[in-house]
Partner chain sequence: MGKYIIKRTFFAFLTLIAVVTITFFLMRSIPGDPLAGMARALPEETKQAFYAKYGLDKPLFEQYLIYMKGLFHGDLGESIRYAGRPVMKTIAETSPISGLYGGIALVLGTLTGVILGIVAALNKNRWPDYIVMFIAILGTTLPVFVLISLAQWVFGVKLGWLPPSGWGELKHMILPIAVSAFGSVATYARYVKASMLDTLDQDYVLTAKAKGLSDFQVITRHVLRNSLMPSVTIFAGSVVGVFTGAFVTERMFAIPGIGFYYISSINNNDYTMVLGTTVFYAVLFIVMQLVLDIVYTLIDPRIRVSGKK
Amino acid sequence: MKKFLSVFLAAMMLASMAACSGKTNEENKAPESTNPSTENTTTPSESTSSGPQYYNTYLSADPTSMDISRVSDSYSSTVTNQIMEGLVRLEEKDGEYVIAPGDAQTWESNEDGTVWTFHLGNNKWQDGQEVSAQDYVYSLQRSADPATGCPNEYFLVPLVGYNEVRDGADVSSLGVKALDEKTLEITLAYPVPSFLEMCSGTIYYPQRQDIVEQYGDQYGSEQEYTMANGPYTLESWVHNSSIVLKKNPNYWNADNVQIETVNLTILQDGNTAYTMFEAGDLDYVGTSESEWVEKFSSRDDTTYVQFATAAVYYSFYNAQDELFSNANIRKAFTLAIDREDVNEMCFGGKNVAATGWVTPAMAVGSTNYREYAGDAIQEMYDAMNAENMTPKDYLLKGMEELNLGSDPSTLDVTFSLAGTSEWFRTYGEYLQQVYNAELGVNLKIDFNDWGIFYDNVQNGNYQIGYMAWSAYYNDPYDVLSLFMSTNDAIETGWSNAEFDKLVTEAQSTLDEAKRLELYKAAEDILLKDECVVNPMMFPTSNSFYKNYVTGYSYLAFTNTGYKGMSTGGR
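With the form predicted together with the partner chain in mind, show the structure of this chain by itself.
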C-alpha cells in the first residue's frame, strides 16, 4: 500500500507542484543520479561530522490527523509512517522490493495463503509498554467498525468477517485474533497475493485501546494526543506550519536509526520551498517545473534524482454517453493524441509518454509489469497502421454506426478539466487544437474546480474527463480493479464481464506468471479492445537532495521512511 496522493492533489500537481507525496519515498525506476556515491540505499554511510544528525524537509500540506483509523491523506501517512511501526515494512534491497521485519520478526501462512501468523518481537510504545498482539486486534477492529467512519477501511476487505462487521455484526467476528501476548493471527476470506505489502500500510498499524479511549475524538489531532511505536516520536506539531520528529529510544531497531531530528516545514507554496532549498534551509526539494529543475541540477552540492511516480495522467470516456458509448469513437479520441507532443507542449518534456494503464512503478512479485506487458499504446498504433486506418477513420466509422452522418464538426463534444488555473486553460486550448486538426471535431472545454468536476463525473454528467490517479499498493490489481463493474471510483459506466472475470481471478492467483498473464489480458481489453481510458502521461518527479543526504529509496512503494536515511556527511 502506497502512501498516496489524493487524486485531487495529483491533479493539482499537474499544473505546478512537484510530486509531494514522496518526501520519504523518493522512488525511481531508473536512477539517474548525478552522484553515484549516494546511491546507497540499504546501509547508511557512517557519520563523518560531529553532533546529532538532523534532516530538514517539508510537507506540501498539513496532515489531517495521526489517527490512522480516521484519515486517508498522503501527508498523514508520511508522518504516521515515521512514528508508527506496523507488522512489516516494504523496503528496498539491491533495487528490488523486500518485505522487512517490523513489529513482526517472523511470520508464516498456511498452504493456501489464507491464515497468516505473525510473531511479534519486543518493540515498545514510547511510554515503555510492550506492543502486543491485542493492540493489532483492537486497531483493525476499530477501523472496521462502521461507527469509526474510517475512510480507508476497504483495505480490510479481504479479512474474514469484514462484510458481517460492515453490516452491523460485532467487531469480534473480524478475522483477527491474538493467540497470545505476542502472536497475531489474521484470517483472510480468500488468498491475497500481495497481502504482506498491504500489511505494511498505515491501516494495519497497531493502536492502544487505553490511549484511544482516553482522548476520544481528539486522538491523533495534536502532538499530545498521539502514541508512537515507530522509529520517531512526534515532538511537536504546529498545524499548517511545522512538525518535528525525534528519534524514539524505545524503538526496537533504534540502533539503525541515524537521524536524530527531522524538521518538517509545512509549505503549501512550491516557490517558497525552492527558495528555502536555495537558502540552505531544506535538505530536499521536489519540483516538476523545468526552470527550477535546470537551476537545481546545475548545483554542485546537490544530487538530482529522477523517478517515475506511481501515478498516471489520463482521460476517460463516459460509456453511458450517446457518442462515447461507441468503442470506435473512443478509440479515435485516444489515438488522436500524440503523447510525446503533449509532453513537450504541456509538461516541458519532463514526463514520460504513457505506454499502458498500469504504471511502470508496478511489479508482480519481482517482475516489472510494464517490462512484461510492453508498450500497449504503441501496439494500438501498430494495429491502426496495419489496418491502414487513421484516428479520423475510426471516428467516421463510429459515427456511421451511430447514424450521426459524416461531418465531425457537427458533433457536440465537451472535455471536462478539473482545474481553472492558467495551466488548465492552456491545456484545454491545446486539446481543442489537436482534436480539431486530427479529427475535425469542435471541442468544448469545461473548466471546474475539483469538487464540482468530480461530482459531475460521479453523476455521469460528462463526456470526456481528465484526471490523475496514483496507485496505493504495488500490484496491478490496485489500478485495474478501478474499471471493474463493482467499482465506481471512476464512473465510466462501462462494464465488461470478461474483464471482471480476469481481474477477479488474478486477484487470488498466487502464481506470479499466471497473474501477469491475467492482468495483461485484462489491460488489453481495457485499452485495445474497448478504449475506455486513454493513458497519457507517466509523470516523472524530480527530487533534489543535498549531497550529504543518503539512504533514500528509489522504488515507488517502499515505506522505509527517514529510518533508513543519514545526513552524516553534513
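Return the form predicted on its own of this protein as a structure block, the form predicted together with the partner chain having already been given.
Chain only, nothing else included.
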C-alpha cells in the first residue's frame, strides 16, 4: 500500500483504551489474578529524601467509576487496582510471574480444582472494619446479578449457578459462600486451569454492602462515595483534572508501601504529558513517538523501560449496522489496512503489527499461543491473493449481497474515534485517505472524548470504532471470551454458536494441546470467517521513569501497581 502521510505528530493516547482492567502506559501490565504480589522485580532504593515519598504520574482520561461492579475502562482499573485489594495479586519476582497473597493469605482447592477455599488475613477497610468473607460473597453476587449490569460479569461464568442467576434465579444460588468470617469458598462448575489468576481481577475484589446500599447509584462516582481496602485510599478526585491517592494505614501490607502520595493528573493531550515529564513535573511518561522516545532515552536522569504488553489496538464493527452486518464488507475494511504502514506512519515503528487477535504475551501452559497459531492476518491476505481478490472486490461483493449497487462512493460510512487531540485528527485523516484509495469509500470521522465515544459504543450508535484492550490474565480465554454471544464485551452485536462452543470448551479443557487447538479454531472463526474485529497493533510499552523511581514491573500481566514502587532517591 502506498504511504499517504509523511509525518504523524503524537503517540497513541490512553483514551483509545477500553479494558475493564487492562492497563496502559505504565499500567500496561495485564491485570488481575494474572496481576499482583508483594515482591518486585526491582528492589526499591533506600529513602534519602527528607520527607514522605510521592509519585507524580498521569491518566489520559477520567475514570468512569470506582464501583467494582461497574468498572469498564482501563483508567478506572488503574485506580481501583491501587485502592482495592483482592484475594491474590499477580506480581513478579526475578522476571517470573508470582501469585502472591492479597486479602487471602493462603488458599487450596479440592483434587479436581472445582472447589477453592481462601483463608483471609487481617486486612481492613479504610474505616478500620475488618475485610470479611461475606464482603466477597456480596461483591460476587452483586456483579453476577443481571440487574447490576456489570460489564465484566462474564468472568464469573465458571462459577456454579452463574447461568441460573443470569436466567433469573436468586443470587444466593451462585457458587460462593462464607464458611466463617475469614473463610471464603468458591465452587466452579468445571475445572479452570487459570482460575487462580482470574481471582486477581477487579471483578473478584470485595465490596462493602452497607456502603454500596448507603450511596446507591452514587457509589464509586466521587471520592466521598468510595470505600477502599487496598494500598491507597482515594484522597481526592476532581473530574477531568486530577486524582490524589494516599497510603492506607489500615492496609495489611502497609509496611511495604513506600510511596505516601500518588498524584495523577488527567491529561488527554500527549504533548502536554511529554512536556511535563521533560520539565520534571511527572516522574513517568509513556510514548511511541520517535521524536520523544529518542529525546527521553538520551537523558541521563531517565530510565527507558521497553517490553511487550498484553494489549491490542483494534478497530471493530457494529454487526447490527446494515452495512457492517455483511462479513465481506467487514473483510474489505480489514484487508484494506497495511499494518506495517500504520505502525510506521502512526507509531513511528515502535509497535508490532498485529498477527492475530490473541496477543503474543499469552500462553497456554508452557506454549506461547501466537507462536502456535501463527500469523492469522497474513493468512487472510494469502487467502485473498489465492482467490485473485482485492479488498475492493470483497466490498463490491458485499454491496451486491446487500443490494447496495456497485459504487462505493455512495456508501455512508462513519469511523468513530475516542479522542479529539491532534494525534486522533491526523489518524482520522490517514484512515480517510487509505479507505478512499483502497476501497473508493468517502469515510467520515466522528471525534469525541472518551466518555461520549464509549457511551455511543455501548448503545450501538456507531459503525466502526477504534479502541484498545489490555488483557486481564494470561490465557486466550481472556480476550476470546469478549466476543461470546453471552458477553459481547466489545459491543459488536455479533454472535456465533460454534465460536461460543469452542471458547467454552477450551476454558475447561485441561489438556494443553487440545486447548490450543480449540482456541485457534475459535480465533479463525472470529477473524478469517467472520472478521468482526480488525487487530491493528500489538503495542510495545515505551516507558520512561526518572532514575529515582524503582520497583516498577516489567512483565505484561502483573498488577503490582504503585504499592511496590519507591521514589526514595528523589
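In this text, the rigid core denotes the largest set of C-alpha atoms whose superposition between the two forms falls within 1.5 Å. Residue numbers count along the first chain shown, from 1. Computed from a prediction, not measured in an experiment: that's the story for all the values here.
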query	finding
Hinge split between the two forms, rigid part shared by Ala386 and Tyr548	no
Turn angle in ° for the smaller rigid piece between the two forms	28
